[in-house]
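Here's a solo chain for you in structure tokens, the form predicted alone.
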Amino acid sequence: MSASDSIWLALLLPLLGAVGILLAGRIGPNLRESVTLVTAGALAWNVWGLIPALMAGERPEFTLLQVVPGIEIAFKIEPLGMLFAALASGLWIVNSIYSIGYMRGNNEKNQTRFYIFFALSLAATMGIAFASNLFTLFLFYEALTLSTYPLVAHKGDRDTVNSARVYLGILLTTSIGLLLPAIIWTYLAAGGGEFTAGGILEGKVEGPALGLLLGMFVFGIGKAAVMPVHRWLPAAMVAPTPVSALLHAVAVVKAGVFSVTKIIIYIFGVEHLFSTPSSAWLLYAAAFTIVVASLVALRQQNLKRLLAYSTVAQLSYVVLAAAVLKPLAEIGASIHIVAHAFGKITLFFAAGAIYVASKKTELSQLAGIGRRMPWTMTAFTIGALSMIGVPPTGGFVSKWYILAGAFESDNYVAIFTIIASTVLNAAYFLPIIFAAWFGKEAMDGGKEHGEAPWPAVLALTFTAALTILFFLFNGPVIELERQLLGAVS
């Protein structure tokens, strides 16, 4: 099979999986979940099989359809998209294993629907990762929003549906009101929207107009959760925990920061964009989001809401790194996409496991829980230390590179932001860890419990191990990023 064939197969496999899950769900849960796991494994095998060709310098392409002359639905493999696709496809396997334990252990309704829309969201994610132009990116960006809405609204009660509407409303309003006009402006100014090394806007959009266009893209891509278009993310915490993991680690927010980074590199052109004074606001917007979201997280008492605001802050590390404009920081951005995915999915897996086993959701209820759920809280501890940036976790590596890039450019705003947010991360994570391991469990008549079902524990243990292993083995990600930097320099 050629690399080009693998591109359309990456889009087709999750769609076929969704149909298979629908049919298998009529027979029984074991077959349904087997189809899910087989589909996830096949997608990962297919996507990861593209890496050798990419590393050898190939850039496979595939055009699905020409809508009108100059506007195509087309796909192309490049280093940044390959990183995103490999990460999402690999974590779908782990998330599927976790979902079996969580959905069964929590006796969730409509489980077949859950697995169907999860597969559809992965199809949209692959389209975003491999999009070769702005039009294709927009189509699959919207498809991801629509396919994840039923997952957010899964429980179906009034509060959940209202929160899901906030999720859908903010993401559609920002994309249609800002992102789509920005794409149309780009096509009219540049004569196209193809992702091109070095960008396509130099000499086409200059001065204050360039800064305005940048703002339309950054805030139009609401999934990047740059304040003030971040409220959809805490609202979506009404979803089942596997969906929260999808939102925070596997697809949705990663699609946001991936899209922002890809547009900066391939549409604006890094040198062109940041040689224009009107683009300087991006650094300050990212710094503001990091610090303020961390302060808001510090005040939360619900575990999932704390993790949601932590994600808002952590995402803007990628935006901040892009704005630093130094090779070390750009490498740090790519490493942080992966490190955050491993660490944050571990934290959400742990939060969900705690809920399944004990129905506890508030920080005040977690005292002493480490003694009842040692595997879960060990994984939580590793994920939290990665968010703080403590070795030997992947979060330390990404912060090291971003901070090194900031020192290289004498960017004191970035330096202060990273240090301040690290302190704030420690301020809201370390008390949870301490209370869980050394606190006295409240005698409140709660049910006796141990660990969550074994598939959930297996998944969170695996992702915690990945968080540490990524500290030691991050060379392939660095090599992919160097290919990207070499292409755009």
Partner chain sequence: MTALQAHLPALQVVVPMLSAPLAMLLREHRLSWALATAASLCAFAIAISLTLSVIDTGGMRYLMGSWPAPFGIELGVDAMSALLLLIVTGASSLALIAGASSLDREIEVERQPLFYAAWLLALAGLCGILVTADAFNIFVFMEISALASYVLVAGGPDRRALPAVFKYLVMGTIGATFYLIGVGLIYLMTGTLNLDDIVYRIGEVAEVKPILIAAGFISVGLALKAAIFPLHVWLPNAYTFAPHVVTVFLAACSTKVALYVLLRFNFVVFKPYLEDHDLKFAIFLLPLSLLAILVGSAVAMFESNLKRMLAWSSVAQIGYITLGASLVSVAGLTASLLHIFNHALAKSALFLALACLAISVSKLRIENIGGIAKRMPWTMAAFLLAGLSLIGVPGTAGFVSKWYLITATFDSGPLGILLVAVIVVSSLMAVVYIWRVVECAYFRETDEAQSAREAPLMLLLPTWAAVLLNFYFGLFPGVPLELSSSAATLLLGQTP
Contents of the next structure:
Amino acid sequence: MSASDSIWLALLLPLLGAVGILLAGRIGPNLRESVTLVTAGALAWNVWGLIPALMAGERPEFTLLQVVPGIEIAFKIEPLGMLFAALASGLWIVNSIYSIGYMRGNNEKNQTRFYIFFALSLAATMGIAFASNLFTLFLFYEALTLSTYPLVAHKGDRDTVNSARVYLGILLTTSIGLLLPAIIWTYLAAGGGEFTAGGILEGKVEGPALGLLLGMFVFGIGKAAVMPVHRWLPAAMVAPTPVSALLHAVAVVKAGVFSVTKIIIYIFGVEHLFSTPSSAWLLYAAAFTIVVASLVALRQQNLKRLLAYSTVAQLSYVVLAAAVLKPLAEIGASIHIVAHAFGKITLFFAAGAIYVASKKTELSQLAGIGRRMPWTMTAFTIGALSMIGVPPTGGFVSKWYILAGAFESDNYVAIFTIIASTVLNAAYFLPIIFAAWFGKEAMDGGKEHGEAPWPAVLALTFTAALTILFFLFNGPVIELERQLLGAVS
Amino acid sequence: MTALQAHLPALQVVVPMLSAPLAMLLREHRLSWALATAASLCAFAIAISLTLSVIDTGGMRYLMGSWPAPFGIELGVDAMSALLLLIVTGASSLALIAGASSLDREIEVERQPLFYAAWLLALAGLCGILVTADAFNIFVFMEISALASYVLVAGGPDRRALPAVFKYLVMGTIGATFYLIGVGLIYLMTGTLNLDDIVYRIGEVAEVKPILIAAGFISVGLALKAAIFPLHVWLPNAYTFAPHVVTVFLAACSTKVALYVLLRFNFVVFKPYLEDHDLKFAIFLLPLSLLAILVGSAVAMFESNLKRMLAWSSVAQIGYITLGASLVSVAGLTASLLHIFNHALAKSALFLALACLAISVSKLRIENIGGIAKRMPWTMAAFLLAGLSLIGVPGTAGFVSKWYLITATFDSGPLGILLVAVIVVSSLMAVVYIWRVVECAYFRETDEAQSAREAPLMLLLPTWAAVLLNFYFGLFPGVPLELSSSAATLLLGQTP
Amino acid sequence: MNFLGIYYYWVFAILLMVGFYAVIAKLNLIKKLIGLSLFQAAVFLLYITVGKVEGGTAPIFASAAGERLFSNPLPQVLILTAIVVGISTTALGLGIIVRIKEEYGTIEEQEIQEIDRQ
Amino acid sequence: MIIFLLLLAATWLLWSGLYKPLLLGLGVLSCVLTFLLARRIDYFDNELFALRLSLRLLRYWLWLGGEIIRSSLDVIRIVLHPKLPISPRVIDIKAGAEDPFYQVILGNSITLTPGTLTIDVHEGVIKVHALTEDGARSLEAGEMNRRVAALQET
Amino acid sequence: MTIVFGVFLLTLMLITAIAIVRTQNLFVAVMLSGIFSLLLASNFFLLDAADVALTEAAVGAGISTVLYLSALALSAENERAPYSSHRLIALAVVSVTALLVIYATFDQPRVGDPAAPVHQHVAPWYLEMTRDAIDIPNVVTAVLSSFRGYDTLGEVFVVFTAGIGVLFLLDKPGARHGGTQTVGRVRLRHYLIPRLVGRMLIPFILLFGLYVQFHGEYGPGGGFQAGALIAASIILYALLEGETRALQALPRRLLTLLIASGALLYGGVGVAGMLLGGNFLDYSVLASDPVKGQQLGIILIEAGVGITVTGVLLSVFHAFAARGRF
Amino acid sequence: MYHAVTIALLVTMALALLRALLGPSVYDRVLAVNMIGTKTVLLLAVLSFLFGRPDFLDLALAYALINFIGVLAVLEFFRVRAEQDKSDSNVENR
Amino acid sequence: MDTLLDILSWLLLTTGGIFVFAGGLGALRMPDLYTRMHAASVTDSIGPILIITGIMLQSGLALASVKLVAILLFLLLAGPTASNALASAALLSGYKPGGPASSTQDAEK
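Next, report the structure of the form predicted together with its partner chain; the form predicted alone has already been given.
Zooming out: every chain and molecule, the one shown earlier first.
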């Protein structure tokens, strides 16, 4: 099996999985979930198997078909996409285990539909990760939006449907309204949309127009949640927690920042953008988002909404890092995708576990919960520390690289933002942790409960462990992303 | 070229036309359905064969009655007519197949042979317009198809079909008469009716005024027939109250064929002759297209009758088509023609899905279909997927034409940004109106939906065929794209 | 002659106007249809006027006609077809009107609209 | 019926004026078609089969022509008279002939002569509207009625 | 002088047209339309269009009056509200249209100018070819049925469409208003004079119709006009004796057959041309001598036209009549 | 000479048209239609000779036929109307 | 002989024209329907007789004359029939001779 076979397999496996889940769903939940797990495992094995080839400098390619001359559906593996794909496929396994616990524990309806669309979302994610041109990226970007809609609207009651409408509305509006024109502009200006090392727009689009195009891309990719197009993310929190965990902490939002980063690196070209003053606004927009989203998070009472705003802020770290436009910062951006993924998925898992076990969703209810759910809250603490960027968690590593990049270019805005947001992060996470461990449980605090079902606990423990492990053993990842340097400079 | 092949342009019209009296004579409605379907499929086969030979040779000519060209009536098939022939015959076949199980609810069995005869005549009329190269002959076949369409629409079970069809009749006749006036003026100045001959001789005419007025009359008349905003008022009700499969057929073809004639005349006949004609054409058409797009989409967003919603969406989609044409560039026209094709695909699929829904739902209103997706998963999935194509989600046919349209508007200078904005806004509106339905069908509950049953296979098959074609042509738009771009170059008089 | 000749065109224009006005402004469906016929009749007149040759005669060879100048047969042929189309449209329109009357009990446009609105 | 066919043939020949084999053949066809249809519509089966020709009828027509001219002049005089000296009235006349065919001839003759107008024929009674007293009186005198009745006798 | 007559007739027409629009009584409007049609036909005759004049008279004054009256018998006689509220807009639209037309006339060639382009290009060819290749006197018929036979095929199918359309609309089972079906079917039976005279004339009208049918190549006339006349003769019978008896003479099924067979005959001749090695509607191949073939073809297709038109007009009349009242 | 007759016929048509416009009853209008019909027949007959094309007399006859049938149709229309009124009033009386 | 025929036919045509015109005038001047019909019948009976005879004298002994006779015959048959039909219809709907009954007037509202 050659490397390019792995590419189409990566797309096909989740699709096959979806069909399998549909069929198995008719027979029974156990078989259905086995199919999910098997698919997830196969996908991860397939994707991870590509890493050695990539490290060896290979860049496998695969062209599915040519829609019209100049517009192809084609794939190509490069370090950034590889990282994203490996992350998403790997976490899918963990998330699937968690889902089993969560969905059963909650007695959700329409579980088969849930698993099917989950698999479809993963297929779309793989497409985004491996896309070799803007058109393909857009295709799968939209597919991801559409396939996650049923997941968000899963509950089907009025509020959920309304929120799901906001979700879909914002994502489609931005993508059709800004991203598509931007892509077409790019195709027209550059004669194509192939992701090319060093960018393709140099000499084609210059000056203020470049800033405008950048804006169309950044805001067009609504999934990156740069303010003011972040509102879909809190809205999406009506989804079941596994969805929030994998999709709205990892796959979907990362697809956004990943796309931004990829477009900055491979379409605009870091050098070209750096030399164009009109693109500097991106940095400020990202900084603004980080600070404001953190402030908003500070005022949230609902745990999942707090996490959502935290995600908004964290995503802009990636954008900020990319916008610093220095090689080290780009590496930091890519690593932050990983670090934040581990941390945030842990946090969501924990939130979901709390909900399954105790039906609690508000911050005020969490006092003293650490004693009832020690595993969960330990994991939560680790995740929160990673968000703040305290060693020995993964969050520290990425922040370090971003700061290094910022210092390299004496970018004080970035430095200041990072410091400020660290303070803010600490300000909203530490009280929760403190209350959970040392607070006193309210007397009328509802039913007696212990830990969540074991698959959920297993999953969150695992991701918490990953967060710490990433601090200790981040070498391979950095090694992988160092390859980006070739593309950047 | 075999003997039979040489006769194909004539057979394209004659086969459905002569099947009509036979269909009428058959007393058993199943038999006449079978005959109509067979004739329609046969016409489809002829259209495919014609398309192939057009791709090979660039065009076909046929002399009716063997009389030489400007004197007798000449038929001519080129890339543009081949493209539309495919749409017309294909949509007719699909809709007829679907009609087998949906029409019995709407039209009494005894009246069905007449209905199928009218259907074949509508088909023959539309094909006739497309293959002929004679200005007056277009009028005759336009009237055949128009009269037959009135009959088809009047077959709707709701009594409101009748005022709707009367309005359709009045406006259609005004349109045809305007066209006739225009042709009369041209004939007065050139002495000929053959389109090629007109093009050749119009250059020798010194006086501009009558030709200018002729251009006006022909354009307005055809705009009426093509339901170009604001002359679209007949369309929503006619589509809404027609029998469902008739809506499928008409939405896919009738206005498109009028657009075809409109483009032909304006680009081939008038543009080379009248000074600044393209500019005037654009100035008239562009704002109207934009209004059509915005108004049509906006009304569709607030319409709760599903068929009328899609009908208003058609008004908007016609706006896209005319928008592309009003750019007067090869890219714009290509986009426009391609959108004719793709919109036909998407709309037939959507209306077919509605026909499936109508089997179980008494009133096709949005509030009546809550939760129906559970009972009719295949139908709603088809609706959803076709809706994606209408919105223009990548991977579907709708995306390809929208891509070309946006590309073309970018080329058209500073105004382009505004146009792109309009296209984008209306695409979003399309998201809204399609999604309202999808959301309701999947996430709401009503009592009526609980008793619903999945539509019969004979309805689902054509529906899904249309849906899959949307995806096929979204991924492999080769043939329609080639036809549209060579038609566009042909219209603009450039060598490909 | 020239003025009188132009008169034909002008009458065509005014007839067109009258018929068209009836179609648009009248609310009674039968009246609309009559207006439509007038409208079409105006066009017939245009064509036939166009086909006339001064000093010519009807394009039918006969001993009585001898070798004379003949008027143009083509517009006549076209209008024959157009008249037939016109009567067909009228017949169909009347059929629809009869059905409307049966279903709604009126053939006034605004009354039909009121009934539908209920 | 033979007479009828002959009449049809004569009509065709006189109208057509073209004596080519093709057209003669078509003429035969037309006559036969007409004849068949006439049978289908019961043209021959009752008293209404009304083709009776005679010399007297011709003579009557000539007389009628004279009457028409005379009464026309009367009416014209009235019309052109500035005061319109009319004195309209309605009278009933009992038809002398019993055969409805001759009643019809009488009725139409009355209408044909300006100044008098048949309004209704019902069971042998003809209701006539006359423009002037004179006209009414001369009709009541019965000259026309008598002549038509005489026609019937042959 | 002729043109003065024309101008006079045109003026009368204008007056009539305006009166038609102004009157609120629909019956009056229909009567005036009949007058309009007669005036128009006279005008056509003045303009050397004998065939058109015949058709217009048969259609405008005859058939459409009958049809309008049948529809009127089913509905109210007076308009309720004369004009829509948009009458000013309507007036503006209409005026613009008329002004545009008049604007166009400034550059148009003089009426009747033999040198006008209309008379230069194809028209002389038709006159010449009719003599050479078809050899019938009526050029209009030659153009109609051979040179532009395809148009006429379309025309037949327009009529056909209208026929099945009306049948489809009005033969709706269940919606028929029962009750009046048998009452009042006596028609004009009690009117002695019209009944007797009308009856006497029927075969001759029919014969005249057939004459017009078969002399289309020689004088004004042809399939359509003949069909209208033949249908008129049967309609006369229906008026006199009730359409029940008319339907006994020519049953609905037969009429349906006529409608279809006429259209098929026309199409069949076209296809025969194709099978015999020519193009569609090429009559030259029908006989060994092309000229004879043309003539044969013309006779056949004219017959097709006549059959269909008769069938359609009668069916339409019966469909209206069967609605009960008329 | 033909011209004189033509003019007389045309003027008579105009007078009849005037009657049609003035009414006052519907029957007056029918009368006018009938008059115009016969005048048209005569006009055509005269014009055929004026143009030297006597073969067009066919038209005149056709007009006469059509006109006759038209008037009878109108009569039938009135009869139906009268009957309808009668039955309507019967319904009201009951 | 020819001149004589010409003069005769001219005479017939002209008087025919005068009769027709006078009839038309009468139809306009007369006070009510029935009296108008009398005037109209002048144009329907004597008018055609004179005019068509006049034309016949012009055309001589030709087929055209036969056609003219046919037209005349038809007019003379159909004209009074139509008048009779009209009169009886008017009477049937209550239009009394002597003045229009109010119910049948179509006076425009």
